[in-house]
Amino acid sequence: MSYSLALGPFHPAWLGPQRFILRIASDRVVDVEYQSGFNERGCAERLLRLPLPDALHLVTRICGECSFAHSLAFCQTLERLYRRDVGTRAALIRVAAAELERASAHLRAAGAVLHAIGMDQRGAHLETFSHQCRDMLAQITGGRIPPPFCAPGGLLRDLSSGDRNDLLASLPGISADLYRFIDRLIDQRLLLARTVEVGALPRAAAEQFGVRGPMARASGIRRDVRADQPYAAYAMLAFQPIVQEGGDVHARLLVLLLEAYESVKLVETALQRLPEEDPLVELPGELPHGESSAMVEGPRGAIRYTVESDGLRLTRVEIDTPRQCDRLLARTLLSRAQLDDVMAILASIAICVACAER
């Protein structure tokens, strides 16, 4: 018996509207149709018409889960255009904000995988961890989805000594709890049965598709902008990428969890090393003539901004974001998959169309 099953465009397993039409035969996926394009906004073109304060606000709203990553990439691109350096305190606070955003996104995605395979209680625990990271991010930036916080050359908001002390008091407990959670989870029989050799993306296919971020590192690709082209304060923190070789749901889940744990430790180290200096800067009033580009490692992989200015305004903005999902990638991941595994596979790639349909 064969039939078609439509998923989406809205579903709790992914962020943003997208639609999968699965052809099912004998409870296995034999073909996949993928539809996107429901959320095109033209943000790069809109940035050309905005003054700098409004442009900074827009880039923080391109993606709710990657808000600070977009803002940081845009500001680093402008810093190269202005030829401005960033002080140590500002660079370390930027790392703390970026890693809390990453940890929150990874833990939410990992929780969705656990919910998809019936481990609801453990999935709820990860959601709690994710919310805790978002709350700490709000302490640093002023919002759970950060408002404009970076500015070319520094920050628009400093971290108070009280908030810093509160965070340093909370972080060791969170990292210890998360470590225990991961240690108890990874060898669970149910988890292994539902995730090992499920939804595999071999390294060759990952290279061919040009995937980035956790999905690439789960397929054995040791690529991370934080290590390959260190920015902010990452060179000070001896960061090393986390890589798994399996390429399946289990490998992707492990990368998400271990990177989240590493992110929490990086935040603690960054806040411990904060020097006493003023990171605050004023927004510049003029744009210099020229072109510049910068890249950061967002929660789902490398985000690159390229801008060009005629000396009065931005004349070109390009936003290069990680590949999310399309028909070829969906077919590779889902072909011959059992129907019961489909949602776990889709949850493990942490689909979000906000960046892709910017």
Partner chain sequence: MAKRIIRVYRFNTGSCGGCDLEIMAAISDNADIAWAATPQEADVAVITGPLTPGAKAALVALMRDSGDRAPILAVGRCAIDGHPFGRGGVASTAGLVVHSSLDGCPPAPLQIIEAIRRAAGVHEEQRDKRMTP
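For comparison with the form predicted alone, kindly provide the form predicted in complex with the partner chain.
There are no partners or other molecules in what follows, just the one chain.
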């Protein structure tokens, strides 16, 4: 028997709207239609018309989950235009905020994969970890979804020594808990049965599709902006990209969990090394003439901003975000998949609709 099954556009498990229409024959997916673009907002065009303080606010709201990554990429682009340097303290605090955001996003995505295969208790545990990371992010930036915090040349808010000590006191416990959690989870028989060789994206296909971020690293592509073109303070910190070869749901889950663990470690090292200096800056005035571009590794892959200015205002802003799902990729991942595995596969690729439809 064959039938069609429509998922979305609004679905409780997804942050943003997207529509999958699956053609199912004897419990397996035989064809996939994918519709997106429900949320196109035209943020890049809008950035041109905004004064700098409003622009800094808008970039933090292009994507809520990758909020700080967007504002960091935008600020680094403007720093190149203004030729401003960033102090060590500001750069280290930026790393801490970016890594907490990544850990929170990754742990939420990993929790969604566990929910999708029925490991609800463990999924809820990961959600708790994710909230803890967001609470710590709020301690640094002033909001669980950060308000404008980064500015060209530095920061708009300093980390008080009380907050820093607080964070340094709780981080070791969280990373130890997370390590124990991952160690007990990864070779569970139920998990292996539901995720190994499910929704596989081989390396060649991943390269052809141009996927980025944790999804590419789970297919054996060793590419991470933090290591390839270090920015902020990553060059000061020992950092190795995490790569898995499997390309299946298990590999993607592992990459998400291990990167989150690594992120928590990076936050700890970054906060330990904070020098005493003033990271606060005034917003710059006149815009110099020129063009610049900068890239950061967001939670879902490389985010690049390119701006052009005529000396009075920005004349062009381009935002390149990681390639997200499309029909071809959805078909490659879901073809011949068991109907029961569809939600786990979709959860494991952690589609960021807000980034894609900015």
